[in-house]
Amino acid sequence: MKFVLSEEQRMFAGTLRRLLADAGTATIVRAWASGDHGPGRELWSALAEAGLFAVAVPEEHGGAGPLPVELVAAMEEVGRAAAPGPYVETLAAAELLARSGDPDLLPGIAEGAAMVSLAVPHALDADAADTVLGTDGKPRAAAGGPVTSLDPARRLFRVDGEHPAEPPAFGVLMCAAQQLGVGRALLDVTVEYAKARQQFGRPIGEYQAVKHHLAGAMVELEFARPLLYGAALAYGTPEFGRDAAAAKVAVSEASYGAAKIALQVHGAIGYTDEYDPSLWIRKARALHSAWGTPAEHRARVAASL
């Protein structure tokens, strides 16, 4: 299957990602990690009125979706920015909400207004959200403080009711999608390295330890997008939630993957909390488990063939 954006979803991608881009979302990271919400609510406001939240509510409730391959690349570009905030979790929770019924909230989600949380099992953010909801789309309390996270930006908190067994497929393809544009943003910014840093008089992006590596990451995470597209394709349907897990899986396991290389190609300083890289890597190894496990999601794959 051969399958290229439309020119309407690429000028979108790229609107987005100059806005990311000109917002420095490095230091926001940084801002949100330590507590303070206001430069990252700033930036969903401004993600909003590009029409990012509008693509993912139904026409009728002040949207112009869901259209899932337009949300697929505008998530690709908030990976690749490493922005804060519950975004899959929004988007999530707006098309639950429209698919249950339960509009009350989906407005002000596509006006960005709206900044939701969802328990899949732990609530994202629910310290900056304005509301947290359980999977069957219902209001929930956290309860207590944040539980440790591997990346200081994605703040996890426990929230009372039960959970289900299964993470919304939705919400698994968008946690994909803003993998794939972390692992992105590693490679870049590594391959740039490489380039750039010399050893013995030559950079050390001539040696076949290192390039053969970066390539390697490439092909991983080029062989794992048109998994994540006809994912986004195949929503309504009955395979839907298979390929949604297919996808994850292969964008998890890129991601991360490019996560090893950028981390062993830029040394000890990659890990550094002053060095920039070091924000992209912690969020590969958290989204790695987010919205299931590869292990859950190979399980799920193996029981629906």
Given for the second form:
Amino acid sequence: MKFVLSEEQRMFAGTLRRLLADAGTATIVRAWASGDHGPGRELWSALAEAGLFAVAVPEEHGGAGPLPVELVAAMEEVGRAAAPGPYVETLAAAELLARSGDPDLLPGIAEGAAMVSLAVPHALDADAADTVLGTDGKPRAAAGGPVTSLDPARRLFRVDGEHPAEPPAFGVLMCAAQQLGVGRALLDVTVEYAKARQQFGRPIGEYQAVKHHLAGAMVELEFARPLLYGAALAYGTPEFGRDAAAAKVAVSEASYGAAKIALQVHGAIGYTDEYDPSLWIRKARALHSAWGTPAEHRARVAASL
Amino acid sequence: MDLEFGAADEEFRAEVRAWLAEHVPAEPLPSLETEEGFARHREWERTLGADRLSVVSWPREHGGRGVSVLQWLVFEEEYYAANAPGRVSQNGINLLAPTLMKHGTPEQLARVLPPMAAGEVIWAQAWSEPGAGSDLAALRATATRTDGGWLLNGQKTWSSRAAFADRGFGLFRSDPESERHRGLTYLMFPLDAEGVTVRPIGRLDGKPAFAELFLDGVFVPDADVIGEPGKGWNVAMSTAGNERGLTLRSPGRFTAATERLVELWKERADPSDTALRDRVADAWIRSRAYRLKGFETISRDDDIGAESSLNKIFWSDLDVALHETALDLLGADGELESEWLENYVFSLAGPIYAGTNEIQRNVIAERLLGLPRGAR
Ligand SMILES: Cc1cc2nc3c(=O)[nH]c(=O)nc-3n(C[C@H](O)[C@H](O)[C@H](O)COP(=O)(O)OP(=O)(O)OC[C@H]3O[C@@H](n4cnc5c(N)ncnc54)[C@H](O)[C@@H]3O)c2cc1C
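What's the form predicted together with its partner chain like, now that we've got the form predicted on its own?
Every component of the complex follows; first up is the chain already shown.
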């Protein structure tokens, strides 16, 4: 038993992390939110080249997967950078299409040429995506313009037709992984702020009230992560749905909790949209309820006990 | 990355399970925080020790079986799943023994460890004093040099199970001029020696779970000093992390308690009470998180260090929440004496002992997050 990432898995995640950090995502997020998809698509292609989508697609369709552990590690990095775009949706679509649907799209997904959105129930970034699918794997049409999300980088569209009672577990896991990255980034930036910002003649990070907020956030995030990887390892077993739901509950609470603490510790500047942490804070709340609320996933876990 | 147990681990699990099925008393023992219960638990330690199951990860020469940490976790899972009795000797096993293994002389190891493993000598930790709780370095009890050893004077307090234990270990100021962490000596002493007065203290529910110790010229031979005289602080701190890491509260305890909580919920719960259902689900999710985190910890090669503070906060909060949920499920019966209530009372102390959770948060903030050190 070895429940830690292998050397290769860590290198893969590290490559993505550097690539995302070098891209300067805050600018890309703002462009995306205003409807300019160019820089976001470029980042998408760069991540595709590094292998992000290939590890979701089976070998016979041009990929190297599905490798759920690698995908969790990768999505944590996508979340850490708050990269805009339907990453979770495209990865979930790849898994869905490989299992049950029409494999025609898979080579395009693996290469990064096909951006896919899914109706769960709204379709994220349907204006940027090449295809919108229902969770049955069938094409759907987006209706009308975007509906406004708290996170302007999440451009959501209503979609005609039936909606599933339960979002597919693979996407739930991918979403949770992204959320962990968002939460961890918020903790890190807030720690740096607490070291730098002075009030009453000393860094605010010297005050216990501030310290204890941040330590509490760290505890929650660090104990949510093993649930993600445990669920990834359960992929293909009957427990996968339950384990993905459990991970989503823990990560949602930890990540959203970290966002609230980030806001509080930053004070008023954290509440402004021109200051970058707002991009992450809004996403943390939006993802809290995307792909099923914590209450829905708790009920799912309880039903399996 | 995987979560597969090897064949040897599964074999060990099966052996432990079979042993427990045969030996765990059918009726729960009386509370170990009572005189009768303590005696019965001591007997149980002897039963465990006789088959080398009291300290499975210790080397054979000290009474263990030399199994891996993973197998120790397996042992703990089976132990709690079988609802086996609480461990009356855990202070010695978890706190004193690792220190001796690191700093003790061969003579001390040979003399102290086998009887500890066999349940013949039960140890109490005597660190805290009335004026030295979180601020342990403020301690004032003294060890004064005398022919062939030391004379102890002063007062220790909150010493778990000292009411019925045999021997104690603790820190004493051996240099009267010294301050704080300097000039301390770590020693062992008998609780029935001349000059020792043990006054049991009732915990929240009145049971004498701990005691204060009054020491009046208690003689301790040089052979019972652990490590170098004057360096007691470093000796004690080098193993203090054990208490907050996995050894004090292994994941098996929480996964087993959660299984019982789920049973209770299925028997008792009003299906329309989604708030209680959610708390049961959370207890399950969090005990699973702690279990997986444990596997992650033992998969790593590095020393866990300050990260043990994350564990301490996590399990102690989980323990309280889990038992509160059980009492709420019991409804009007929640206040009546039961195993759930006993464990609830025990859980309430978790955020206080082994370094309060506030102190752990300071450690996390300063050592893991790198925030500036504040006023002390
Ligand atoms: C059930 C139980 C068993 C115990 N068993 C043993 C034992 O076997 N041997 C032994 O030696 N001791 C034992 N203890 C004692 C235990 O180690 C102490 O209770 C603990 O270290 C806290 O000290 P205190 O109780 O004096 O609280 P204090 O140190 O007085 O603290 C009171 C409150 O102030 C807070 N506080 C104090 N300092 C700070 C700070 N710097 N920053 C923020 N908050 C702070 C604390 O977190 C706490 O909330 C036991 C305690 C309990 C409850």
